[in-house]
Every structure is written in C-alpha cells, then in structure tokens.
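In structure tokens, one chain follows: the form predicted alone.
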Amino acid sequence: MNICIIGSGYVGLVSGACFAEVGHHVTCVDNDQRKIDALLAGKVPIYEPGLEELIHQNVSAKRLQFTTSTAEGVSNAEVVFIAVPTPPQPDGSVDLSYIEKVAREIAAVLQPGQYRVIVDKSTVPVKTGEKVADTIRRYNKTGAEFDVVSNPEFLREGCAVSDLMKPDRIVIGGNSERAIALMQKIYEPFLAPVLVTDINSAELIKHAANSFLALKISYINAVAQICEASGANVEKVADGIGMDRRIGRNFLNAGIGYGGSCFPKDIAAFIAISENLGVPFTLLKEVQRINRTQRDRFIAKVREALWVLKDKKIAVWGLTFKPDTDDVRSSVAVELVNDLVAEGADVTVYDPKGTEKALEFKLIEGAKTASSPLEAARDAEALIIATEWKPFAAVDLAALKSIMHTPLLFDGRNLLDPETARSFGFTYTSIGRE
C-alpha cells in the first residue's frame, strides 16, 4: 500500500521504517528542512537500536522517501498518518496546534476521486478524532471523500523497531468499515491481535495504559519507602508481587522516579480530560505526587552523607530518561543534575547517548561533561547512577574506586548488586535495599 506519514519525529520515522519493512511503500513528511536534509543525507535524527539500518536499506529498495511536501505525501497515499508533537500545555492539557495545523493542510489537497483514511497516530485527548474530521470537512472545498481513525502508538523507547515489528496488539478504531478494512490490510503482516473499537475508546486506551503504567512506578517506590524504614528488600517484594500473573513484573522497579516524553505528558493529560469530563482523576494525581517526591528523597540521601553539597564534586551517570535511547526529555536524570548544580556542586556527567542532546537543548548547563564513567567520577566525592545503561553494571569496580576520592556510590536505579559494590570497599546507597 501506498502509506503517507506526517511527522518524522520519534513515533513517524519508526512506524514509517517498519511499514517500508513489510513491503508497503512510505513517504515521511515533516516540515523541518534540516531534518529532511538530513534523512536524504543518510543520517538519522534520533538513536534507537535497529532504526538506521532499516531506513537505510529501505531508501535503497525505494519503498521509504522523505520530503517536506505535504501535497506530495498525501496525493500518492491510501492512507495518511499524522505523527505530529502534542507537547503539553501550562495546565497539564494537551496542544493540539499541531493536529489542527495538519488537519488543515491535508484539508487543502484532498482532492476528489481518491477516498483516503486519516489516522490520528499521536497520543491525543479523547474526541480529537471527531475534531480532525470536523477540520478536514470545514477547509475542504471539493468535497473529497475521506475518514478518520485512531490508531495509537505502544513503542517503548529503546525497543521501539521490535515493539512495532512484533506489538502486543494493534488498536484500531474507526466509525467506518471500509477504512477499518484499510486499516486491517496495513496490519496484516504484523501478525499481532487486533482489536477493533470506536474512535473514542482507542484514543482513550493510550492515555489509559500509560497512566497504568506510571502507577505501577509510583506503587513501588511508595513500597521502597516503606522497605527503607522496615529494613525489607524491595526487589524481593517486587519479585513476590509480579509472580502472581494478575499483576506481573514489568514496571515494578524501584528508581528515582519516571520522565521521557510520554509518562509525565500523558498522565498531565489524562488528568486535565477526566477534570473536563466532570470526573476528576484524583488518583493519578498522588502517582504524580510520589514520583516528585521519590528525587526529593533520593538528593537528601546524598546530602546527608555529603552534609553540604555545594562545592563537592559529583558524578552523574546517565542524563537519558531510560537506557538505549538518546531521548533527554523530561528525564529524571537531567532533572536531579540540575539540581545538584543549584545547590552549587560541581556536578560531571556521563551518557552514553544523551550527552550531546543535553547540551544542544541546553539543558544541563552548568554541568561538566565526560567522555567515559571513569573520566567523569575521577576525583568524585560521590557518584550517582541516574540511568541503568548496561555498561554501567559492568564497571571495574576496583578501578573506580581507586580513582574516586571518597567511596560513595548512590544507586538511583538499582543496577549494582549491594553486596558486591561494599566488597570493593564502596559505602553504597540505593532505592528500597539495605
């Protein structure tokens, strides 16, 4: 099939890959020059596992292209999805500018004699589907023949091209047959469950399951806490939780709190819906409520064993809100560095991949950077693990202590095993485990 997508963000470049991938032809459309520049240049804007080889070898099969014409997207596509940004507003809801701003120019090129489906692919408040239609109709002019459907993303950052190569399940939703049917054939060699529903109850599941998740994190730091004062082991709570198959593992493990561009976005805005529904969510306001507190918690673990912070020279270990991306949105990890600068430590960072985004979106001024672990804990008073990296479990140990100035080691993700960081003489701390 013949497959436009608006947006060449996070969520557009890989559904626009993975589609290429199973043999539909797809063009990416986005309205920053540099970006298109660059994708036609063979670079990838965004790190994630398995991207650049697939959009490379899908450009030279013919079946991925780029431009910054939407005109051109949409009048060869079937199918056109929008992937566009909903940043979140001052009051926790949603901006849809973007959405509209498309709606509009898709408005203006439909033409007549091609019935074309429009896919609301962005994470959006219920009922936007119904407003892209209204849109659509109202700019308009000649009448052309089109419907509107939901279908939203579940790519987890770090193992997105898998997620979408082999999803838990699809959700459609949709109000007319022939586009579900539309829809249906796109899926149809991902050989995953699909679920078919109303367009509100699809735009409804994203915000659902995100917030769901959010509240696992919040359930079991607010359990870490209540490890630290009985002296119990929160991963083995965790464990003896998630063994019943009602509830599960995933997402029971403790930290320093959730961030990135989905959880705290979504939760805002689920929020802000059920209050204009007329029924406040009051429960995931608390979910918020216990991941600002669990970095508050985790700092004043540093101070106390540091006494004073400005002045002692920190190390930080990862600025990504999760491992295997280079996405430093809203993470917790930049929040705490920031933090620590404001109270006038002289903090040294280390990532993997989200150094060089940090310093593009100025978001960790006042911050050294490092170009290795060691180089950045040499000399530290402490060390920080802000990001559970792999190659941060599988430190030389002996090694660093032995260029640290003093011995502490925080562990604000649990990565290290206790007992093995205090046998090479670390005084280590982390979430929920003595």
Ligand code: UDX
Given for the second form:
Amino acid sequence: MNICIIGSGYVGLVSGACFAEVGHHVTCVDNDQRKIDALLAGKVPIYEPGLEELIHQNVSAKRLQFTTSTAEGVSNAEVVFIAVPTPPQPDGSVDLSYIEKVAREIAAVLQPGQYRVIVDKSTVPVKTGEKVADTIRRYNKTGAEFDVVSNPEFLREGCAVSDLMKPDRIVIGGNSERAIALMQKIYEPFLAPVLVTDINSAELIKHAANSFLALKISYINAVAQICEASGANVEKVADGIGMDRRIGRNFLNAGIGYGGSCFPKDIAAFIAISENLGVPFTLLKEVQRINRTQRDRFIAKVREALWVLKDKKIAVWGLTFKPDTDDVRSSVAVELVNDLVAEGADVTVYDPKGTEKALEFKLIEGAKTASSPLEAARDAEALIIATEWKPFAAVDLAALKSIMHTPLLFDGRNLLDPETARSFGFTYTSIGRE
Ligand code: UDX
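Having seen the form predicted alone, could you now give me the structure of the form predicted together with this ligand?
First the chain shown before, then all remaining chains and molecules of the complex.
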C-alpha cells in the first residue's frame, strides 16, 4: 500500500521504516528541512538499534522516501499517518497545535474522488479524532472523502524496531468499515493480534496503558520504601508478587523513578484529561508524588554519607532516561545531576550514548563530562549509578575502587549485586534492599 507519515521523529521514522520493510511504499514528511536533508544523505538523526540498516535497505529498495512537502506525501498515499509531537503545556494538558496545523495542511491538499484515511498515531487526548475530522471538514472546501482513525503507538525507545515489527497488539479505532479494512491490510504482514474499537476508546487505551505502567513502577517504589524501613528486600518481594500471573514481574523494578518523553508527560496529560471531563483521576497524582520522592530520598542517602554535598567530587554514571537509547529528555539521571550541582557538588558524568545530546541541549550545565566510567570516577568521593546501562555492571570493581578517593557506591537502579560490591570493599547503598 502507499502510505504517508507526517512527522519524522521517533514514532514516525521507525513506523515508516517498518511499514516499508514489510513491503509498503512509504513517504515520510517533516517540515524540518535539515532533518529531511540529513535523511536524504543517508544520516539517521536518532539512535535506535537496527533503525539505520532498516532505513538504508528500504531507501535502496525504493520503498522509503523523504520530503518536506505534505502535498507530495498526501497525494501519493491512500493512508496518511499523523505522527507529530504532542508536547505538554505548563499545566500538564497536551499542546495539540501541531496536530491541528497538520490537519489543516492535509485539508488543503485533499481532492474529491481520492478517498483518504487519516490516522492519528501521536498520543492524543480522548476525543481528538473528532476534532481532527471537524478541522479537515472545515478547511477542505472540496468535499473530499476521508475518514479519521486512531492507531496509538506502544513502542519503547531502545527496542522500537522490534516492538513495531512484533507488537503485542495493534489498536485500530474507527467508525468506518472502509477505513478499518484498509488499516487491517496495512498491518496484515505483522501477524499481530488486532483490536478494533471506536475512536475514543483507542485514544484512551494509550493514556490508560502508560499510566498503568507508571502506576506499577510507583507501586514497587513505594514498596521499596517500606522494605528500607523494615529490612526486607524489594527484589525478592517483586519476584514473589510477579510470580502471580495476574500481576507479572515486568515493570516491577525499583529505582530512582521513571522518566523519558512519554511517562511523565502522559500521566500529567491523563490527569488533565480526567479533570476536564469532571472525573479527576487522583490516584495518578500519588503515582507522580511517589516518583518524585524516589529521587529526593536517594539524594538524602548521599547527603547522609557525605554530610555536606558542596565541593564534594561526585561521579554519576548514566544520563539517558533508560539504557540503549541516546534520549536524555525528562531523564531522572539528568535531574539528579542538576540537583547535585545545585547543592554545589563537583559532578563528573559519563554516559555511553547520552552525553552529546545532554550537552547540545544544555541540560547538564555545571557538570563535567568524562569519556569512560573509570575516568568519571577518578578521585571521586562517591559514585552514583543513575541509569542501568549493562556496561556499568561489567566495570572492573577492583580498578574502580583503586581509582576512587572514597569507595562510596550509590546504585539508583539496583544494577550491581550488593554482596559482590561489598566484597570489593565498597560501601554500597541501593534501593529497597540492604
Ligand atoms: C513507554 C512505554 O513502555 C511505551 O509502551 C510507550 O509507547 C512509550 O512510553 P519508553 O518511554 O520508551 O516507553 O520507556 P520504558 O521502557 O517504558 O521506561 C520508562 C521509564 O520507566 C524509564 O525511565 C525506566 O527506567 C523506568 N522503569 C521501567 C522503572 O523505573 N522500572 C521498571 O520496572 C520499568
């Protein structure tokens, strides 16, 4: 099928590459000329395992192309996906101005006699599909035929390609059989379970799913606080809970909290949506509160050990919001570095992939950067693990201890085995376990 994707960010680009990989002809559109120029020159602007190869292969096979022209993309495609950002506003509600603008751009190029399905893939509040349809109708004066469908994306950063190629489920929300049939045809090659719903339910599924996952993390983090107060071990507790198939072990890893470009924004959005609808979802406010206390409690442990943080040489391993990505947006690790810097600590950070973007976006002003974990830890009075990158677990602990000024190790992601760390002479502190 011929597909157009408007917005070539994480979701748009990975979706485009995967649709092309299963045989569709895809045009990815973006209004950022530099991004499109880079893509046309074979450069992929984000790091995602497997993505670059997938893009190169499908460009060579002439199934994937890039343009800045919405008109060009829409005129060649039966199905047009909207995958533009839906950033948070200061009050937590969603800024839908990019979606509205794209709806008007699509409206301007839809022609009579050319039926199009307009698919909302961006994460949007319930009832946005209705607004997109109204907007297109209002700005298209030709009476062109179209339907709007909601098709939320559940990919995780760091494994976006495999999540898209092998999804747990595909949600298609629509009110038109013709549109739903075309969507099913697009997804046929993925051999995944498909759930067909109305548009509003599909939109709600995305916010409800992400909020539930964040709830799971805050739940185990609250349990970790009780473990710390009682001497229990949160990992054993999580194993014991997770063996119940109704609960499952996934997303029960205690730590310094969730971050990233989805969870904090989507939970705030769901709270705002529920309030607007007159049914405030107050449980989610507690999820946010617990998440915030994890970082504060962790810093308090560092403060307790060092007494005063001002002028203390502290190494931080990790900047990205999770491993296997270069994404540092809304990262708890970045927030932690800034908290330490604000208290006057002398902070040196190392991250395998995230340093460049953190510097580019001026997110860690006041901290020094190092080019290896050991270099960051040289002469440090304390070391903090803020992101659970696998290479950190493989660092030679004897070499680490000998390079540090004081062997104080604070593991915010429960990455190391406490006994092993202590056997090398570290004073080791982690989350919810002794
Ligand atoms: C998430 C959802 O998983 C995905 O379905 C949705 O489409 C977008 O949001 P992502 O933001 O890539 O994906 O990150 P995810 O892997 O879910 O992790 C989110 C955060 O939660 C990270 O900061 C991670 O460190 C934290 N986390 C995750 C925990 O603290 N404990 C856990 O057990 C799991």
